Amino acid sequence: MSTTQSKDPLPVRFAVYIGLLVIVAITFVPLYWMIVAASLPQEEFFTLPPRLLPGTHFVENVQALEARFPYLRSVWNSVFVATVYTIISLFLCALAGFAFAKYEFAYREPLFYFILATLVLPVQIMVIPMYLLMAQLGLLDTHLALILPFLANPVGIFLMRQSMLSIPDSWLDAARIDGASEFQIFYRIALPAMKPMLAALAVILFISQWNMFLYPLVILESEELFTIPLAIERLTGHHRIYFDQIMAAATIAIIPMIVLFLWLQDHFVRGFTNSM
């Protein structure tokens, strides 16, 4: 078994490690402070020197948060919307990527590049047209209106198409000779070969829906349908800002994303490294 050693001089490697440690610290210090602040009463937020270790008021902060607003219901709403969106969008993106990669049809290339061109459109200019469309369909103030417009994700179609190109055509031809239908070829051959990219795309889709704020703000009116970003925005009062409750809400909000990433991290890294 061979080992690979860096040829860079020791001072260079040391500088690289120091730089990486600084980047990691800059990334995690705000996250750590959020967790610490979620366990402190608000009176201790602005004391000097600042408290650096977690306190014991996390449960009290969550109870006060839930008394002001049904936040745990918003957590469930976000989990439901993001999960349903991720599952359906994954399937549709994989299906579209498979078609663009393995089938010849009229206007295939122009249609693919047209889908890619939609990436340059910011969500802000699409909010009003999508609002009017959802109003015509009678879907305002529903979770379906949050899921439906983004199911055909251009990034997902692009990533799946690029990954599907790596599948040898001989595999598909052999399956056709054995009598497999086109959908069986997609379901039994293409999808299993794309597991790492599917996992990476699942994380991307879940986080994009989880963090969405502007569009749900326009679509949703009922508090019982609010997702987490809308619920946290509602916690900001006009006369007083309850930082302790907001920090507790933000801490709860990151737990599903951390669990999802830890669950899929091996496939996530492998999916992107294999696509490069």
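For the two forms, the rigid core is made up of the largest set of C-alpha atoms that agree within 1.5 Å on superposition. Numbering follows the first chain given and starts at 1. Nothing here was measured: the structure is a model prediction, and the numbers come from that model. What changes on going to the form predicted together with its partner chain:
In the core-superposed comparison between the two forms, residue 214 has its Cα shifted by less than 2 Å. Superposed on the core, the two forms barely differ at residue 252: its CA moves less than 2 Å between the two forms.
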The other form holds:
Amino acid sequence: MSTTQSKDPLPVRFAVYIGLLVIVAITFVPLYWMIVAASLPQEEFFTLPPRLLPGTHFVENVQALEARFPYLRSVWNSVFVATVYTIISLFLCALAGFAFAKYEFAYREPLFYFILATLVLPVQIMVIPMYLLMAQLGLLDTHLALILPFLANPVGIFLMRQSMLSIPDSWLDAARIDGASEFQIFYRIALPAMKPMLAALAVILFISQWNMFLYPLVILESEELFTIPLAIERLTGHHRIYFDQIMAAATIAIIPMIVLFLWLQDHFVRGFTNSM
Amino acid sequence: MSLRDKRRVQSVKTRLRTTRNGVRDSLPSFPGVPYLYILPFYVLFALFMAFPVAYTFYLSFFRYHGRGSGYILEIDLFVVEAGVPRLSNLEFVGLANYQRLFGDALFLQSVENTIVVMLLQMPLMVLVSLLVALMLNAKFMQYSGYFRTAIALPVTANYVAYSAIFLVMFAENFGFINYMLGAAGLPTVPWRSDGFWAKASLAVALDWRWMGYNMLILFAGLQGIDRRLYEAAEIDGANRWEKFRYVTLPQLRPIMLFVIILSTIGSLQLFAEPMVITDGGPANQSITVVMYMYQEAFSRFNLGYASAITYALVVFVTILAYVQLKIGGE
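Starting from the form predicted on its own shown above, please give the structure in the form predicted together with its partner chain.
Following is the full complex, with the preceding chain placed first.
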């Protein structure tokens, strides 16, 4: 720190803190409103002025929602698909990242830059043929069809390679001298050393699957297979819109992610800023 | 350069050298191993990326004559007849699909809507997230971490879930936002019945969802600016504005560019929000390009035309990103 540090005048500091509090308030209003709306009985929902404090009807609203649509099933589907996807994809990304970081082989650079180049392809470009392909493979309306196409994630491979560069070769050589197989070296030495990066990448992968909408909308047909985004979209699409139930559904979809965010904050921030 | 800085540079150099040598030195006991490790990516890539990208392009030159029977389209990727593969129910139409784009009022409308939403949303978002990042980066800031966490909270929201929140908040007659506007003595806004305000409601929702995310990126960029540049500017007698104008902005330019390009790409691919919040209405005033593509492909089964829309979008995104890169990077 330099000794010539100029002090900002008090009014400036005050204004900055007030400005930030206003932004925080704007951030919180929709989330707070969601919780209020989700916990009001149907008849109080439409009163003016609107209620500003949460009610006690959250469970009732969820039950009413559940009676119309198997929403909790959708929550489970989302958790299941995103978890399975994250674990397998993490493994494949780490495997490829390890190869690119730690092995010398012919065409390594062009093969790696090719993966980076695929980053620019948007998902819309694949939706129609993916639908036809899944139909041919007999995978339409299955969870497998949601997982399979996105397993090899270019961002994941890139991030794993970057962090695996920091593993000292002496560790790998020491393991080889001790008689470890190449896969054991990857699994027992490289993977455990990469825990922070794996956690950050897990967040990226989980969120990407959790948010997916257009593609599952095309692939899935049965309500009992729906993921959260499809379920909520279906709830908003009816002639008669049950706003209180929709807000209960949104609350269930968002609260676990917020808790996860507060718990794994550092990984989240790393993950979000890395995922571009 | 102080002694400490010299030492730091030296240590970074050593680290770089060992890393680079390290990569060259390590050899697996079996030469095929690295190929085995990267194989899954290339197999999955070939099947689920390369093939679809090429097939969409291919389809964009055809007209599909089959039907959709409810959910399943009656189409085969390839039909083998007498040992010869041919495409089912597809008639080659050359560039007809692309020609149709330019005379299709609804397509042009969707392009216009998408651009209007982007213009309403992006400048405000970039400006506010830059302002917030600057405030959080102030020297005296004591609770930066807490503020960052609170402001970044919306990034956890699922696209459709937060869209549902805004759908309810923007309801015209009893919605929370109109009520608050009324309570503040302001006129209420026809969010759902007016084309412009429908687009504005999408812009508001997008700003809410993405402001914190962009703030995090810009904040990281601000943290990366060398403090000594500010000290040098102070010695030269620069005031607050001059420091911002001649140090912060130029240093932050690559990251600003990154944020703007990513937001542009994101805006052009808008789908979940218009689907849920406005349902494209009123009267297609907020239908977006991707929404239109989805409807053409999966409601009207115009697979060829929908493929042409997709490629038009990709070309459009690429050109816009390129132009921004040229302008921003000089």
